[in-house]
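Next up: just one chain, as structure tokens, the form predicted on its own.
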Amino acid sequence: MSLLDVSGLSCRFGSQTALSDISFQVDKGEIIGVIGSSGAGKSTLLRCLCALERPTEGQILLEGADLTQLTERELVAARRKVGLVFQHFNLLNSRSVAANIALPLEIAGWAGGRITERVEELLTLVGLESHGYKRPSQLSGGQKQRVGIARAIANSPSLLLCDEATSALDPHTTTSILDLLVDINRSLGLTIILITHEMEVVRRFAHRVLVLDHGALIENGSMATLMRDSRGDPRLERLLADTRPSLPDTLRSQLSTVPLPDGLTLVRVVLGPQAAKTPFLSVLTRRFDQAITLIQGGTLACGSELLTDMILGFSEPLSEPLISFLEQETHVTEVLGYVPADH
């Protein structure tokens, strides 16, 4: 049985549809990224998953219990199985770091000695063992988010929901928080759903990606698959634009749709996990006896998979044997156009 099973989920506010017939499953220990542009339905989905919003239709089975059918009293217990990490931390400045982490344990009725022991354990887990006495105002943004994570997992939830958890952080701090979440996922087996608009975060972090658009689920798969197979869908191309190699402005301004004498043929190629480990450019150069320039791109980690996405400059027009080789060895071959060789 999956940890989370969402089936036929719809949510409407008056005449406005926020979610429409959403269905997906999440296995224990998975890290799922939920992405979409503003207004796609991400926040509504999160509120439904943590039982803060009752959907109009559908089921949300968390460890077999349907959150949509529970009474308010039953929901109090069910919500303890779901931890929440927020974009703006939501810490209480009147409490110390340790007391912020202790709050959900106090609400759950833990004894004082157990709370102290658990808080110390959590402070060590998130790397703040010497900060328990401080106030949130004395912490950096990254440290505040570590407190938020410790508080969210204090009751040992089955599911951790992260709502734009890194959006307020700089890139270096974002990396450290993502590394912490990965460590928690691996050490505790905690299932994590990260709702974000940051494609780079999803690319590095998620085992699987759910893409929402105007309340509908339009993709459900690995990030590598999404990047390989999304050409031609403008909704996906807009989301993925920042994660793909793009032509420098100087080349884009010179791009021609017809071959140029002594010019370069620009081609985007995408290789799968196995081909990404091979000397692809060396093979091309030797087999077809021409100079090949790497214009942009390279090999990326997409969750646990490797993906190579490159824009190459070929010194000669593509021959039929070369086109045949590229079509056979790559997932995507796309001729972008032609530029002068002295670009």
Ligand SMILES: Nc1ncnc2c1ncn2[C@@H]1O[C@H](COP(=O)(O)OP(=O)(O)O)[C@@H](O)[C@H]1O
The other form holds:
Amino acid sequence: MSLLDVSGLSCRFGSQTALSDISFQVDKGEIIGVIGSSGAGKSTLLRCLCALERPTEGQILLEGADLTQLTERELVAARRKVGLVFQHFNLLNSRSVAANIALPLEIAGWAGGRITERVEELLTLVGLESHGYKRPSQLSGGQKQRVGIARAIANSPSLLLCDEATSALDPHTTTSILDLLVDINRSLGLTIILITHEMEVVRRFAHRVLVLDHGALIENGSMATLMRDSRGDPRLERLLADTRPSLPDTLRSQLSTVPLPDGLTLVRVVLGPQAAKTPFLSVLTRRFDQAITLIQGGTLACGSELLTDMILGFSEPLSEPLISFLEQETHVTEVLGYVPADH
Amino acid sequence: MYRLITRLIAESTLQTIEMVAASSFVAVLFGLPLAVLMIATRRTDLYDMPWLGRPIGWVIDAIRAIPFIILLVLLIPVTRFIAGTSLGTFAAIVPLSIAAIPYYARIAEISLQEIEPGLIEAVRVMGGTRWMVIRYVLIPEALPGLLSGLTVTAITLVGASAMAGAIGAGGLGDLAIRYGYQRFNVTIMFAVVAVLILLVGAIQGAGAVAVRAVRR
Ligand SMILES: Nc1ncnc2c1ncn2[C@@H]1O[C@H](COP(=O)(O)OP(=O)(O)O)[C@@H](O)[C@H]1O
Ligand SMILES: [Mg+2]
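The form predicted together with the ligand is what I want next, because the block you gave corresponds to the form predicted on its own; please supply it.
First the chain shown before, then all remaining chains and molecules of the complex.
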């Protein structure tokens, strides 16, 4: 049985449909990225999963219990199985850092001595050993989010939800927070659902990606699959644009749709995990007698997989054997066009 | 002569402090729960029962609409019922409190209103009950505002207690009216004004210290 089983989930606010007929499952220990442009329904989905919002239709089974059928009293208990990390931290400034982390334990009725012990443990886990006495307002954004994470996992939830948890942070801090989340996922086996509008965040560490668009779930698969197979769907293309190699503007403006004498043929190729470690370009140059330049791209980590996505410039027009070789060896071969070469 | 003035002023100052302290205490005792009730019933993320809080707001505004000097007279029967008399310092505490409760309730409501909805959501999602939200979020997070509101209320009550002197409440206002106005004793008049200024300054200072202590 999966940890989380969502089926036929719909959520409407008056005439506005925020989620329509969403179904997916999450297994224990997975890291799921939920991505979609703003207004796609990501936050609504998360609020349904932590029982802050009651969906209009559908079922949410968390460890077998249906969150949509619980009474207010039962919901209070069910929510303790879910941790939520917020974009804007939402820490209480009337309490010290340690007391913020202690709050969910106080609420759950832990004894004082056990709380102190657990808080120490959590402060160490998130790397804030010496900051327990401070007020949240004295911390940097990254440190605040560490407190937010410690607070969310204090009561050992079975599911950790992150709503744009890194969107208010700079790139360096984002990386350190994501590393912390991956650490927690590995060491505690904690299941994490992370929603974000930043594809980069998802690409680096999500085992699986859910794509929301106007309230509908339009993709559910690994990031590598998504990057390989998105071709043609403009909704996905728009989301993926940031993680993709793209032509520099000067080249784009020179791009022609017909072959030019002496020109370069620009081709986007996407290769699977094995290709990253083989001398793919050398094979092409030797076997097909081509001079090849790398215009953009390279090998990226997609969750645990490697994916190579690049734009190449071929000195000669593509021959039939070359085309069939590329089609065989690559996931995607897309001729972008032709540009005049400089001599 | 000067010894008499000093004694009169010392006595009156104590009476004023007594009236202000007692009615400030009653204002918080009843005003804060009323403010919490108004906020918690209005918010859709808490009790979501606006029909309960709204009429309380109407009553509060109605009392606030009445000038204090008229309220004093209107409340004489109530004061007699509670205090046994309508004259004296103890009796003045009744109308002062009744004026201060709605005043403080509205001021406290403003501080409670400023609380980020995200903080309430954070405690809800931890499995906190609505009562825990009030106890762990609303009151502690609004505490600096609640304290500066109390300072403003106490200072307003210093002025109102002087007005209560008109019905023989004792205190500095009474002294200023009896000696300063009716017998035109300028020395006492100025001395009372000086003490009032000092008193207000002291309340303001103490309030600022308290706010700083809880804000950190
Ligand atoms: N409480 C609400 N009342 C009315 N409309 C809402 C509410 N919450 C969300 N919506 C609407 O639902 C849609 C999805 O919102 P949201 O889940 O916040 O999107 P995202 O987090 O992907 O940006 C938006 O069009 C938003 O206006
Ligand atoms: Mg959102």
